[in-house]
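Single chain ahead, by itself, as structure tokens, in the form predicted on its own.
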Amino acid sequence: MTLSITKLTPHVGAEIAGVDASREPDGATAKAIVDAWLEHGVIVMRGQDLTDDQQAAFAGLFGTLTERSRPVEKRNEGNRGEPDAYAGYTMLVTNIRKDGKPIGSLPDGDMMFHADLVYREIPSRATILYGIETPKAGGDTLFASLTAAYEALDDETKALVDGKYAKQGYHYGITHREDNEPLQSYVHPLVQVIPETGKKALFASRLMTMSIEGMDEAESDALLARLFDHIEDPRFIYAHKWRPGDLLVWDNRTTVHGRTDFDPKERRLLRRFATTGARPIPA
């Protein structure tokens, strides 16, 4: 099968057909695949049957893979009993419990739009994202282009936000944003260049931005409930309904993506690869 490329909305997304994710692609293959990740920000792939080992392989395409976040008491549902080679670098999105506690992350509900690693010195570039167990409604990823929001800016916009820096912040495990202090968080920039393409992208996100610098407390709120506003704007917006077999990967430099909520007494199982990034370039 010849590999073919569809967009999803105008500004973010592309569905993938032709490719095997669970071979090893050529090379005219695998930069196909890493430039429309660049165009689109989010790459889908339907139909995919995948292991740990396949999904780690084909995520190296995307950069040297991150040791996960946050431990996780049992690793190898969906794993088909193969050794657990990546114990350390796959982390499970799951409801699914075991003696009444989450085997994963992230268990249940709706979360506020963020990107991944976001509060390290350090981001995330890629997201590798394969759905084992899906429930019948909702529990949809939401993908913002963060580089489609920052060209919609009016001028005005833009000469306020190029050059500052905002502190981006986590607490662990959460879903929906905290006032007090992060337990982890770096200042990066507000906005910042990416180096494959040349273009600009808003670096906020409203679950993980906590503030800007050097602006008084007020003032960042506002700017930034504005900026959250416009980059949840639909029209930069790719609702993503997950079926087993799907793997999505997303750059988290030029989106950020979100959750719908979903019935807690239907199964979610996605199992999860990340790649290191480097420290965002300033506009």
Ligand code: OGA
The other form holds:
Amino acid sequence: MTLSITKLTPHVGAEIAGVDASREPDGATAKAIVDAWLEHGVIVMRGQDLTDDQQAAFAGLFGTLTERSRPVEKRNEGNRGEPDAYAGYTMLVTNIRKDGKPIGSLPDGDMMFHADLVYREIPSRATILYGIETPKAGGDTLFASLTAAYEALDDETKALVDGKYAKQGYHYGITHREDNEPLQSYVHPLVQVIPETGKKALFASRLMTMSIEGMDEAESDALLARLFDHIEDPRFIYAHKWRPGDLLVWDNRTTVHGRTDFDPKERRLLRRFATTGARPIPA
Ligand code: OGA
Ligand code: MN
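Mind pulling up the form predicted in complex with this ligand next to the form predicted on its own we just looked at?
In what comes next, the whole complex appears, and the chain from above leads the way.
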């Protein structure tokens, strides 16, 4: 495979042309793909045609496939659309319903910025999302760079966040923040260093970062509100407009993602795999 890599915005996202993700890349190609992912935070490969097995094999380039995050007691009929072989691993992101119930997860509407599984001790490393049916308009996935956001902080704010820890939590099944106690949470460094690149990332998101340890509530809320606005500054964002056949891989350590609203009458179906990471390393 001969790859050509084009940046999509100054800070985040690159499109890679020349990848056929249904085939196993040779060692040099695999390295080039993973390096582009590490450098750009999100890689986009258009025009793919993938079975579950092929997507799972490609996802394996970015780590070990993870179990789905869904708490067992919350499992619904919803995942019967999934093939048995990957029942523990794959997740359909879709608004398609059978007998009135969504056949997958995260069905409707817009979604606040977050990174996947950050409320666990071991957050997701990569998420590999493949578009099967996509709306004509809306339902874009937005990505913000946490490394660019960290670099762009003024020195005073860097001094405030450096060395801090924050509670990352999640209310199962929600796309917007709630004020009650999260179902799952874990305290992680607010600034983490990425071992492969040495870059520092501001590890926070509007949906999941609940509070900063060692600060009183008002102080923590005010600083977090300022950090969320900074991270979501349009200059750090890539907005992905989905087409069927799009394959995206994002790094949950160096990017956060959210979703724009879309017409509930339109069908949206994406297939997701994720890989496990390591405990975030304080910067
Ligand atoms: C996800 C997710 C956003 C989208 O799959 O983790 O946040 O655009 N999806 O559906
Ligand atoms: Mn997500």
